[in-house]
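Coming up is one lone chain in C-alpha cells, specifically the form predicted alone.
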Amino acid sequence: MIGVKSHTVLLFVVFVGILGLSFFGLMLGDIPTKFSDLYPALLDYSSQDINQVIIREIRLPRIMMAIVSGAALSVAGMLMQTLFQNPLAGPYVLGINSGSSLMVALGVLSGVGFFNSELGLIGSALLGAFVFGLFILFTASFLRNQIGLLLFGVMLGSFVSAIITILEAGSQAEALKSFALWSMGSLNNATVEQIPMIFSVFIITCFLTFFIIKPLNILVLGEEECRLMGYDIKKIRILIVFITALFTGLITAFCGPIAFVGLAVPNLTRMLFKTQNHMLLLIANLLFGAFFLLTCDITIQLFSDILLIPINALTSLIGAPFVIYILIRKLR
C-alpha cells in the first residue's frame, strides 16, 4: 500500500510540474508576457494583441510538442525495450529514428514537391520507421546476443548517415539547408494549426498501447510464456513494432531525429517504480518524458540569449553518460 501512494504522489508531482514549465514556457521567451495575457490568448484570442499572438502560434505550439515528443519517444522506448528484452533498446539506438531520417532525406532532398509538403513528409517518417521497425524485428530473430543487437543498431545508424551523406553531397543547396536544420531537431516546427492533428495521432496510438498492457506483462517472463497464455506472439510483435513507428514516425517528421529520450526515460521509470506492471510504466513514461522534454526546452529558452542549443544536443548531452551508466551497471 505505501509503495502504491509512493508511487500515486511520484507521479502526481511530476504532472503539477508539467503544468508549472507549460505556463512557465509559454511566458518565457525574448518578449516578457505576463500570467494575465495567457487567458486572452488560449481562450479569447484576438490577432490584434501582438503578446497573445506570440503565446498562441510560437509558444504553445512549442510547448505542446516537448510534452507529445516526449511522452511519445519515452513509451516507443519501453516498449522497444520489452520487446527485446534489453534495456539498452530505444527507437534512436536500434535504429527507428535512422528509418524515418532516410525516408525523409530521400524526399526533402529530392526536390520532389510531394514529398515537402505536411502530408509527404508525414509519410515519409511513419514509413522509415515502420519498415525499418520490421527489418530490426527479423535480424532481432537471428542475434540473440543483447550487445550483438546493439551493434547492429549502431552500424545501422552508420549505413543509414553514409546514404545521406551522399545525398547531400548531391542535393540543392536549398534543400540541404532545409534537411540539416531538420536534422538538428526543433520543437519549433509545428505550427498551432497542426497541433489538434498531432494530438489525434499521439492519442489514439496511446490507446492502442493500452490494448497490449496484458500481453508485455507476459511478455517479460519470455515468448514462451506469452504463447502458453494464448497471445499470437507475431502478431503482438508486429503490433509493438507499429505502434512504436507511429510515435516515432510522428515526432521525428516534426521535430527531426530526437536522441536518448526513449532510452534514458524508460530505464529511470523502471528503477523509479521497480515493477514490471506496464499499466504502471506506460503512465510514468507518458509524465516523465513530456516533463524530461520540457524541461530541456526550457533550459534552451533560458540559455537562448547566449547560444541557442538545438534540442537534439541537450537530449544527448543529458541521456549519454546515463545511459553509459546504465551499461556500466548491466556489464558488471
The other form holds:
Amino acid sequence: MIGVKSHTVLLFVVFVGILGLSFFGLMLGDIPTKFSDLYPALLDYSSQDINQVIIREIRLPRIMMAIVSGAALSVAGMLMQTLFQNPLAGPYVLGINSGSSLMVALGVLSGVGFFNSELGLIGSALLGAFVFGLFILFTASFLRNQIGLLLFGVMLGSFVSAIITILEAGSQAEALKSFALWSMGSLNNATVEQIPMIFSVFIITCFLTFFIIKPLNILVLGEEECRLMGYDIKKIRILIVFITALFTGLITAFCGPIAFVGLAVPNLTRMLFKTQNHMLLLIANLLFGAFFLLTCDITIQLFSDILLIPINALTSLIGAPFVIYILIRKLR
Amino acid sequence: MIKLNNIVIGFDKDLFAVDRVGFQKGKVHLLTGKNGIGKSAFLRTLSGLLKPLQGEISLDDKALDKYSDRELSTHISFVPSSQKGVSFLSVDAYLMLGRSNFTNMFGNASEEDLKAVEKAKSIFGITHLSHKHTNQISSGELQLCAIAKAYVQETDYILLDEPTAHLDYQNKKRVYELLKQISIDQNKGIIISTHDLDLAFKFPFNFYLIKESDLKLHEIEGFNDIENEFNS
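Given the form predicted alone above, what does the protein look like in the form predicted together with its partner chain?
Below is the whole assembly, all chains and molecules, this chain first.
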C-alpha cells in the first residue's frame, strides 16, 4: 500500500500541532501568564492564584471546546457527505444546526424554566438536530438532485431564522442579548465543570462512529450496494443521522452555530489523503477539525486587542471561499 | 439451485411471468429480450432487491425471503448494469469492498483477502489499474472491475445485468469465456442479461427469452427463436 507511512506522519504532525497550539492557547490572553503557571493550573490547582484561575477557568475550557467542536463538526460533515454522496453536504448547509438553533431559541427566548436549564438546553439542541436530520433524510429520499437537497437545506435555514427573528421581536432584552451572543458562536460559553460531560458525549459518539466504518465504506458506492452487501440500509441511515445529530447538537448547544467547518474539513481530508477509507478519514477529520478550529480560535485571540471576531464569522470567512472553490471544481 | 414457480416479475405494475424455471450451479444462464421488457427487474428480483409480485423464489430449497440480507450476500452477488466511479476510491479499495463478508468489522483486509483481490485482478486483466481511482478509468474498465468485485465476493451465484455493454469485442469475448470457465471450475451459477447475442450464441450457455407476445420467460434452444422475436 502506497502512502500509508506518509499518512501516519501527516496525522502525527497534526496531532503534535494540536498539542502545541493547545499549550500556546493556554498561555495566550490579555493577562500575561508564565509557562510555570501551566502545570499547577492543570494538575495542582489552587484557586487562590489568579493566573491559575485564568488558565483553568477561562482558557482551558475554550481550548477544549475548540478541539471538541472542530473534531465533532468535521466528523458530522464527513458522515453527511458520505450518506448523501454529496461533497457539498454538511451539518450547517443541510440545516441540521437550524434544528438546534430553533429549539435553543424557543428555550432561551420563551424563558420557560426547563429549557433554560443546562439539561434542557442540551436535550432540546440534540432533539432539534435529530428531528431536522430525519427531515432532511426523508426529503433526500425523493429529492435525488444533489444541489436541490442543498437548496432545501438552505431554505430550511432561512425558514428557521425567520421564526427566530419573530421570536426575537417579542422577547425580553435580557433573553435577547444572551441569545444574540449565543448565535454569534462562541467557544467561551462552556465552563470547566461542563467539560468532562461534553467530552464524555463526544467520546461515546466517536465510539459509535467506529462501529459504522464498514457500511460507510460501502455507502460511497450507493445505498443499493450497501443492501446487496447485507446491510440494513434503513437502520444505517438513521444511525448516521443520529450520530450526526449528537455531534452537531452537542456543539450547537454550547457554542452556537459554527458554520462551514463540517463542510470544508472533510473535503480537505478527502483531497489530502485521496481515500474513501473511513477509518483513515475519521481519524483525519478528528485531528484536522480540531487543528482547524484551534487555529481559528488562536487567530481570534491574537487579534482580540484590535477586534473581537466571532468564531462563526471567521470560519465562514475561510470556509465559504473554499466551498466555492469545490463548487467550481465540481460543476465546471 | 434457484427455483422459480409461477412468479410475476415487476414493480408498480406487472412486467412478465415465469411459469417454472430452475437455474442450477455450474452453468451460465443467459437472458435476453427486448428493451424495457423487464430483464433488469428480473435480476433485481433474484438478487433480493425487488420482491416478486406473485409466487415464491427459492434458493437451495429455502424461500428467498427467508434469508436475511447478510445471508443472501454470501450466496448471491449482483452487478447492476451501470456503475459509477467514485473519486478517491482506488480500484484496489473498490475490489476490497467485495470482500466485506470476510474482512473484520473495520474493513481491514487479511492476507487471504489481499490474495483474493490480486487473483481477481489477474483473471480479469485489471492489475494495471490497481491504484487508479474508479472515476478515472473508462466505463469498460469499470465494468470489468465490477465483475471482479462480484467474483471476490465468492458467492454461489453471480447475477450480471448487461455485463458486456461497455466492453470492446475482445473484452466481451474474454468476459464470456471467463464466465464459462468460472461457472465450470468453481461450480457457480451465473445468470446474465445481454443484447450481445451473436457472440453469446457461440458459447454453450443456457438461453432464456422473455417473449413479448405472451410476456413469459421461455427456455430456448436455437437462434431461430431469437430471430423470430426481434424481427417481429
